[in-house]
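Just one chain follows, in the form predicted on its own, and it is written as structure tokens.
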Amino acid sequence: MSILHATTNLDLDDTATGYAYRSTEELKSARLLFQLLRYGALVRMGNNIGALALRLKLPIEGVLRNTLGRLFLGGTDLESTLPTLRRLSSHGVSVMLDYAVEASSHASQQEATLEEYLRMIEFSSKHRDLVSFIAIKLTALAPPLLWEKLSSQAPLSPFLLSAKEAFESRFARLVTAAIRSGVPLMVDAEESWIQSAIDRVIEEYMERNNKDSIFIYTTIQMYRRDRLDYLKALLSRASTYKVGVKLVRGAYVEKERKRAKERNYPDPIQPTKAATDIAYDAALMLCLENIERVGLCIATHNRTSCMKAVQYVLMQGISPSHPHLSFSQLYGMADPLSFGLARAGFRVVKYVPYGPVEKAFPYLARRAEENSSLSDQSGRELRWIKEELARRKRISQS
């Protein structure tokens, strides 16, 4: 038994704790799905068929809802998430609620997304015991082309000037509602070629609104070569306000590298996974060293990074339930990590997406692709699930 386990009861491989909220039927379904997801060719074919079927309005929603949706989505609308949120809460885990919508270039869709975000805030304010954060995408409130032009500081057309004004109005309304309701906003990261403009907007709003409490969080993708320097500069600039940071590794490796090659500019992504891990842990330590003025969400499925954070917190005498500290993993994945941390007294927020299947399909497709390409991750999920099913079988036969 490790010192950490003896002093905190921390066990990040305890499947009994990790899957206590899942029925045996759910685990068997998850086992089958993760087994299928390990076949990359099958996943790519399934994603292509699913996207085509949805475009053609074929009746595929039920299949998706009962497979990928059952594993990775909390519900199809806000009210339908409540059973999931309550189940998680009964085991000491809160949520980061996400409306699983993608970027949009149409003003009507952007307005519809704003209204849904406002409903999320109202819903979360009524269920503060269940919801800790809501996640939002700025590319769902203004067209990606606007962010790209702003990032490159190119002149804006009249259409994009109008889109910029509309975004400013939408985001101001959203932030006002969030602060009034006491619900922090976690802004998603985007591709490198549009992120710098988003960074500027988020920093401006953090400076305005993160004086005493932290209402605005940015997301920093540590697979980018420049993000550790960006984080250091951000902390240096933030002398009069607090910084909210969600640390992630990153999700667009192939897309980023393909664009860099096509347009002949330097690859913005770390050369290896090891380099990403080193950068992530360096950023993690930097934020923990400044925990009194940094709201830190450690969003990772990496066991080593979680353990490093736990060790630092305990060695420095920081409370595991410090209001500026939380861990986050995706709903449907890494449950032994999440529930092991929660059992040891750390604040854990599951990232719980919801939405109609046709809107959530791109999110579901990414989860499928992620588990087909990251064999260690899908293999670990399978190992955990099989161990828990075997444990339950032994108990039922004893």
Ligand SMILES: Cc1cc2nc3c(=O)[nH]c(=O)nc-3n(C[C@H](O)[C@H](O)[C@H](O)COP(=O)(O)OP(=O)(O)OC[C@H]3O[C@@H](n4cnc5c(N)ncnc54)[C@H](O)[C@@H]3O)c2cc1C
Contents of the next structure:
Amino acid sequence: MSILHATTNLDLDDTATGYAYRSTEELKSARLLFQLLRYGALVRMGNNIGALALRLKLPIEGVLRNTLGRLFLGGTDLESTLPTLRRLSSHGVSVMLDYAVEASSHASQQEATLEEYLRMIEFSSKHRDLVSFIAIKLTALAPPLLWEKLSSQAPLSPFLLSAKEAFESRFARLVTAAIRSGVPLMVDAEESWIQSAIDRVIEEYMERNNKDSIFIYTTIQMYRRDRLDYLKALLSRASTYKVGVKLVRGAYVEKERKRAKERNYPDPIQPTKAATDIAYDAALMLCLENIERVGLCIATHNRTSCMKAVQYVLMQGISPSHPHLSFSQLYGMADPLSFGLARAGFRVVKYVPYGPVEKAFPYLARRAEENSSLSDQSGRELRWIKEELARRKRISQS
Ligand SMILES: Cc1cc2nc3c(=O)[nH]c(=O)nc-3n(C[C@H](O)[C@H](O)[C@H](O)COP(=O)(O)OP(=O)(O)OC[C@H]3O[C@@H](n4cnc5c(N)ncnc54)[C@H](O)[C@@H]3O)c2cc1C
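Can I get the form predicted in complex with this ligand as well, since the one above is the form predicted on its own?
Everything in the complex follows now, all chains and molecules, and the chain you saw is the first one.
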């Protein structure tokens, strides 16, 4: 037992705590699924077939809902997430709700997403004990092409000008509703070629609204070479307001590298995983050093980064339940980290996506891909689950 464990009750590998909210049947299904996911070629084929089948309206929805959906989604609509949210809450973990839709170029779809985001706010204000944050995507409220043009400061066509106006009124409505209900918004980070315009909008709204409380959070992807400098600049610009930051490594390594190569511009992504890890931890420390004026959500499944944050917090005498500090992991992943941190008194919010399976399919496909290689993550999930099943078997036999 480490000194940290002895003095803080912190154990990030304790599967009994990590899976206390999961039944043995659920864990057995999860084990089977994670085992299948390790076959990378199978996953890629499955994702292609799944996308095609959904496009052709073939009846595979039930299969997806009972496999990937059951593991990674909190429900198909808001009300159906409640049992999951209550279960997490009874083990000391609250949530960040995410309506799992992807970018959309259609105004009617963007309007529908806005209405759902507003329903999320209402739902969350009714269940403040269960929901801490709402995650939103700006590409679900305005076409990706608009963000791309704005990011490269290209002129806008009449169509994009009206899309911009429509976005501005949608976002203003959303922020007003969130502030009125006291529910903070966390804006997801997206591809580098659309992010600059998203950054500008969020900074403007942070400046206006993050005075006493922090209502608006941006997301910073530390796999980007330029993001540590961006974070430093953001902190120096924010002299009159507080900054909300969800810190992630970044989800689009291959897509970013491929585009940079095809269009012949320098790869924006760190050259190696180790370089991303160093940048992530440097950003983590910078935010923690400024915790009185930074709302920090440490969004990672990386055990080492979590441990570094915990050590810094404890050594500096910062309260683990400091209102500006939270940890977040995706629902269905890294449970021993989430529940281990929560048990030691840290604020943990599981990122819980919900939505109809056909809409959430790209999210599910990403989770499948992420767990498909022989990466640390997929191996670790499986090891934890097997360990917990073995532990439960030993107990039932004794
Ligand atoms: C709560 C939550 C919210 C999230 N929101 C967003 C979001 O808004 N936007 C977004 O883009 N992602 C988001 N993600 C996903 C996140 O960016 C990572 O893809 C994922 O969490 C895996 O990284 P990790 O820190 O958990 O751990 P690890 O498993 O230690 O790291 C894996 C990550 O390292 C990086 N990496 C891997 N190989 C290389 C390489 N060869 N060179 C350089 N870097 C490499 C990649 O970013 C990869 O995802 C979110 C994740 C969580 C948990």
